[in-house]
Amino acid sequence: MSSLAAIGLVVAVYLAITLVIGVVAYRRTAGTPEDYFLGGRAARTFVLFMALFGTNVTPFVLLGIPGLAYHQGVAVFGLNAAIVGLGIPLTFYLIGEPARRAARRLGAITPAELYAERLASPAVGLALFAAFFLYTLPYMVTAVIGAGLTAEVLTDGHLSFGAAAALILAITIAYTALGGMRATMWTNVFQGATFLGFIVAAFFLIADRLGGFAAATTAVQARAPHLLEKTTAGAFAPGPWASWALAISLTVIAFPHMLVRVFAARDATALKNVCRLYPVVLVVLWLPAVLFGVWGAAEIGGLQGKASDAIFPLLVARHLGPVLQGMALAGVLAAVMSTLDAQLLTLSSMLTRDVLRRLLPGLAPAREVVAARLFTLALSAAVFVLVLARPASLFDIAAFSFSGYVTLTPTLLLGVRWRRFTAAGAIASIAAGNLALALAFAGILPAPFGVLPVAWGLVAAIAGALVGSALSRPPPAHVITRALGPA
């Protein structure tokens, strides 16, 4: 069997298993919006953790982080992993759990629907939908770029970047449109096990091919010693480091596809268990990701700019056999699909719940599901067009989306933690945060101490929330109590 055939067979088996899981989930899915979009709110600890973790891990981690470490070294681990490991569980507690309780009380299915009901303002729901769409679309693009890039490298160009992107979108559309949340969560268990298992195995196997951990490190010291040095320059200076810490730790709970999965938790115990597991598993994943980039810089030099996004599949192609190369491609596809399915489902649910129901009162529940499936197709077509343009590196595209999501966290937090928060405060927060972020990205606002644009966006969003709420009245007491419970 040729190398290409072996790779294709492994990937075909992976895709077949994924589709079978999706079909089984479809047969278990009722025709109601709550069952289709939230899986009946019944996810227990293991499925919930794998769904959240699988959704959170994208080519940003598997390709973007090695690509960044290729240029900036081991310090990338401190720039990201420790902050993420602590920050994400904290935001699950501060925002996720009260939001889950409120969504269950109100029967809300999407984040935009929850905050529109909590603040008695359809305008808040529309503003959140617009922001979620603006920042989720480019993040979806990073996932598909990662799949296309890996497939092209590992098949030596026999499967082109565009063809691989189209294939991954088609498969994801098939099981997501059919089975809804239950299909995406069940497949996330399989997908999460696939990519996590392969990354750990590849870490030890590639280290062995390089002569062991000591030999791999010695090679880096000889050829690229700066990658092993501590630095406080550039992204690691206090200002950029602190502002990136804000982005990377606060952004995940503001991913609408993550927050919806929190809504699907069976109870608070399941979510608490997830918070305990998250830091450990993140470290297990991020350490290999960083070292792949560092080892790759010594092994395969000369990659410039976004070309370094390919360093992980290049290492796999050089040091692992065809079957393991097929597993590598399956692992990246698993990371892509476990995020992409959640993003497609969440944006389609927000379109139907937060836009179409406003425009078409009395829309039947069954028609909501049909509309969501059609929107999934349209959204996938838009993603494919942007993927072919490949506008920037995976890290840079993700950093843009992360910064935008952070401007929404004041609204998400205050909406479930502060009873005095108002609709005017939410809209002012979203508008001010995004305006400041745009001005900072354009270079109109200064960057004192080297802070990144996300810092301006967060400060403006907080100010807008406080000022807007101070100058307006909160919803009636019964509306607040219905969402948040008794004071």
Second form
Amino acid sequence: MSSLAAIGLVVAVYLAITLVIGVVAYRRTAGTPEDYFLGGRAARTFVLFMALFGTNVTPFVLLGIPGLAYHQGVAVFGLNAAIVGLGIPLTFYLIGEPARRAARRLGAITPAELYAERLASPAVGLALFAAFFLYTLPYMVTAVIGAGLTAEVLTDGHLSFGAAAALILAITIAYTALGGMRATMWTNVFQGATFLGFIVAAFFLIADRLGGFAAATTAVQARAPHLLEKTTAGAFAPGPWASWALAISLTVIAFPHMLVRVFAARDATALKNVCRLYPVVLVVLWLPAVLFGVWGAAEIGGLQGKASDAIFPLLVARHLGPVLQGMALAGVLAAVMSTLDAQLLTLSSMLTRDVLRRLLPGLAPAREVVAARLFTLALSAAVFVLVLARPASLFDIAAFSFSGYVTLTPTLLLGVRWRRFTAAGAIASIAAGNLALALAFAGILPAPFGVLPVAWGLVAAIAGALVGSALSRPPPAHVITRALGPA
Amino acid sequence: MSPVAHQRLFAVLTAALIVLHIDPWNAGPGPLLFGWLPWDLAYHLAWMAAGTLLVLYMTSRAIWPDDPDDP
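For comparison with the form predicted on its own, produce the structure of the form predicted in complex with the partner chain.
Every chain and every other molecule in the complex is listed next, the one we just looked at coming first.
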């Protein structure tokens, strides 16, 4: 069997298993919006963890981080991985848990729906919807670009970037549109196991091919010693370091596709267990990702700019056999699909619940599910067009989206933790945060101590929330109690 | 300890760990642990171990009580 056939066979088996899981989930899904969009709010620890982790991990980690470590070295681990091991569980506790409780009390399905009802303001729901949409669409593009890149490298160009992107979208649409949340969570368990299993196996196998951990490090010492130490320049200076830590710690809970999965938790115990598992599994994934980039710089020099996003598949192609190359491609596809399905489902649920249902208040629940399936198709088409344009490196696109999500965290936090918070405060926070972010990205606002634009966005969003709330009245007490319970 | 005391202790420990994350003192060349693990990487792995302990504390009932409305 040729190398290409072996790779194709492994990937075909992966895709077939994914589709079968999707079909089984479809048969177990009732036609109600709550079951279709949230899987009946019944996810226990294991499924919830794999769904959240699978959704969280994208080619940004599997390809973008090795690509970044290729240029910037081991300090990329401290910059990107360490802080989220604490930041993500912390935001699950501070925002996720009270939001989950409020969503259950209100019967809310989307984050925008939750905050619109909590603050008695459809405008808040629309503002959140617009922001979520603006930042999620480019983030979806990073996932599909990652799949296209890997397929192109590992099949030596036989499967083109565009064809791989189209294939991945088609399969993801199929099981997401059919089976909704239950299908995406169940497939995420298989997908998470696929990419985690492969990355751990590849870590030890590639290290072995390089002569062991010590020999691999010695090669880096000889050819690119600067990659084994941290500098205080650029992204590693204290200002950018602290502001990037802020961005990636706070951003994950503001991904609507993550928050919706938190809503799907069966109980607080499931969410607590997810928090306990998160930092441990992050190390298992991120340590190899960073070292692949560093080892790759010594092994395959000369990649410029975003070309280094391909260093992980290049290492796999050079050191592992065709079956493992097929598993590498399946692993990247798994990471892509486990995020893409959640994003497609969440954006289609928001288009249905937060926009269409407001325009057509009498829409029958079964029609909502049909509309969501059609929105999934339309969103996929939009993503495909953007993927073909491939506007920037994975890291640059992700940095834009992450910064945008952070401006929403004051609203998400105060909406479930501060009874005095108001609709005007939420809208002022979202507007001020995004305006400041845009001005900072455009270079109009200064960067004292080298802080990133996200710091301006967060400060303005907090100020907007506090000033807006101080100048307006909160909703009636019974509205607040209905969402947050008795004081 | 009362729940409020636990919350305060947790806040202080979290703030301390966040400060320790911003570590310009680790810049520049450092030793390789076990012959292959760069010092900066080892520092942040140790930091994550401390973070994991803090998360275990956060998820205890003292900080994060169960939800009486859960099934």
